[in-house]
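Just one chain is shown here, as structure tokens, and it is the form predicted on its own.
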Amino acid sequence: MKTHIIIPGLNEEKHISSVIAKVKKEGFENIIFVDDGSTDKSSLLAEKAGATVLKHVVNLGKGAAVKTGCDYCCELGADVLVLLDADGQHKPEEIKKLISKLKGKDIVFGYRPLNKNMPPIMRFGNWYINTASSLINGINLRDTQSGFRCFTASAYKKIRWTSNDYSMESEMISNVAKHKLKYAEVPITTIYNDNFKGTTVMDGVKIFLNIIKFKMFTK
């Protein structure tokens, strides 16, 4: 299988050398870092580090950074496609346990368990996202925001999304029902270096709004 890793990103100079570093000792070669718009030195320090850069000019959102790596891949040929965040807040150590899990599947989510680690915003609200999710889409998923996550490219066509923020998550898993995809779970690590960041409160009620959005409009 011809694997691509895709890691998006906004202003993450400080972790992407190390993320991309860690990859290629897992000997993953094809690693696409989609830099969203930054202005510090992430494209720069990606490409040295051994990815191929994508670049949006100004910031368009994780959906649409995530979005454009998918699209470049699938062109080039991949099989396998795994999104995996620019922060180091994964380990690429654990992608492969991810594509084992893909053998019979078209998807694979990673799930955080939760642990004192995890900021109290964060576990309230994936909490609450997640039983939205269970509960309009009918997929009891344990973690519908994890970023960790692999599929089929064949599967990628079928769940491609059109949410350009943080919403694509969501989205993603109501296309993965909507045509009763194969997926599996898988725990992973997580490692918060900075301070929270990422989907604020507002982000929260978008993306619940959205999940509604997407069962009602999508066909």
Given for the second form:
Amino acid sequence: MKTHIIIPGLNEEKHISSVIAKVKKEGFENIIFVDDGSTDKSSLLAEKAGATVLKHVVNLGKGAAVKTGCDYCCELGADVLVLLDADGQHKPEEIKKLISKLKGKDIVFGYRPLNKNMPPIMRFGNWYINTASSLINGINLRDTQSGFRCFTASAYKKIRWTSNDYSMESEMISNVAKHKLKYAEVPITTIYNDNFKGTTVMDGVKIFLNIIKFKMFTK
Amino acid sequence: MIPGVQIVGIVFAIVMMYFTFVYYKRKNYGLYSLIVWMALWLGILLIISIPETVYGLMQTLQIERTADFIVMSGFTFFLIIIFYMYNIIKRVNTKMEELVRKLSFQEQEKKKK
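What about the form predicted together with the partner chain, after the form predicted on its own?
Expanding to the full complex; the earlier chain stays at the top.
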């Protein structure tokens, strides 16, 4: 089974080397770093660390970056695609845990158990987005916004999203529901390195509106 | 005597015609765009200077004042333009995304060689 690890990132020179090193330590060789228009040394460091780098000449957003990585891996003949954040908030040591759950399933979602480490605003945001998603999509997931996921290449063809931003995670879930794909959830450890990065309150409002949009208008 | 608002309208239309012509000369757009925009400014110029030309249409639409007719026409025109722009932006966005992706693949292929 050919597994590819896709790491999208924007200006992640602080963490990218260690993230890639940890992924390699876990025995994964096919590591794709999608540099979404970084202005720092992210690409250079990722390449030095041993990843294949796909560089966007301009910033398009996380959704577009992940799509670039997935499309590229599918062209290379990947069987399993693993998504991991570049800011070091996910533990590469848990990749195997996700992959082992993929047996007989199409997609595995990592979920962040609610704990004190999660900033309060994020805890509230996650709660309301998860509730809205489960009511609208009919899929009861504990964490709809976690970026730590893995899926088969055949599932990717069905869930390929149109969003270029953080809404991709919600659109992916909407597509999983529409295609009645088999899914599983795995608890993951999350390290919050930066409270000001990632999804903002406004992103949260946008995601909520998009959940409704995806339900109603996405084929 | 021509009311002040009519003078402002006429000056506005003439200035816009001038800019339309200048941008055409600078090759910002082609002859087709020049004709479309000139027709629009000429239409506005005509309605403002001789409001009687649209009285028939105003009567059909049950609009009493020429000013109301201009405001309503302008608003409709803006909505059409916004819709048109929205579609263009969407299309350009998709094309840009595809281009950026293609470039990143090509760059990687070059490195491999």
